[in-house]
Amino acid sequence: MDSKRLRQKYLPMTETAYYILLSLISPRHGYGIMQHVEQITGKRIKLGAGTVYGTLSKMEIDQLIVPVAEEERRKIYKITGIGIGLLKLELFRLQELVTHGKQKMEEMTDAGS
């Protein structure tokens, strides 16, 4: 799939996709991803197995991730250069949202609202 189609398919990212890619900066299996996401979000997000494995399958097909090993019948995945590129685009998009939100909130505060 070309990069334009991947951007259209994955951006803006769902929280699930975002946290899976973020988790796979270090190689992990599906259950490890679920644990990592729960840990880094302070248990705000608890991903289900079906959601994780369905997303992993799509991401593997789209070459955002690749399997790097297998331990005890568990595939271990890591993010690819394509996945990192999409993750960076999403981080830029999110930063832009935060920046604009802060600016508008400051304008509202400065205007006395």
The other form holds:
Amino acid sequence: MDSKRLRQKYLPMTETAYYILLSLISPRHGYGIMQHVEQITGKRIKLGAGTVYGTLSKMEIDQLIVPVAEEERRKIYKITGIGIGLLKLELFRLQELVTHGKQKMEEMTDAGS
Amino acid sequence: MREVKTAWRLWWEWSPERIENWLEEMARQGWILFQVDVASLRFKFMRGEVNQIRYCTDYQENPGDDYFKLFKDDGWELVWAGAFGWYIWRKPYTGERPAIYTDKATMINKTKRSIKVAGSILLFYLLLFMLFFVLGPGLKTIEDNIRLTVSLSLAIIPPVFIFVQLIRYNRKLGRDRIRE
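Right, the form predicted alone is done, so what does the form predicted together with its partner chain look like?
Complete assembly follows, chain above in first position.
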């Protein structure tokens, strides 16, 4: 799949896809991802097993991630260059959202005081 | 002697919560599912302890070993693996009710795969239908022709119904997705 179609398919990213890709900067299996995401978000995001399995399958087909090992029938994945590229684009987008949000909030506070 | 209860249920992919909630309610009354058969329509329960159990249905075509391992790692027990890629999972819980799907995108993708299967079946029916009209009925009496036309027309209702309902369900999921 060319990069334009991948961008259309994955951006803007869902929280699920974002955190799964982020977790795979270190090699992890599906359940490892679920535990990691729950931990770093302070239990705010609990990913379902079906959601993780479905997303990993889709991302593997699109080569955002690649299986690197197998451990007791658990597939261990790692992010690829394509995945990192998409993650960076999403991070850039999120940064823009935060910058604009903060600006407007400050303007509002300044006007109020 | 163990106490067994049998119940029949017709269930559809586009309303999973109906079958899932019913199975959960049965567990709340102490009826634990142990078998599903007769084209996934007959459910058999055993008298057990009253328990809070979440049931989830899933559809996967040829899932790998890692599918089963992932669900088991997350505490799900496989209750039933039916024909055509249908699975029923369960997990006892207290507090927050668990789910196997926590996003809409994966559910939409899953339904898309079912729509493809339903679409192929529908296409097959339509081809049969066309074949019948193109080749001509070739039956002797008008009554026979009418009978065949009526049966073919009736036969096409279920695949059309399933196909249309699945598409409606995926549209609904798509509308909800904005909140994700």
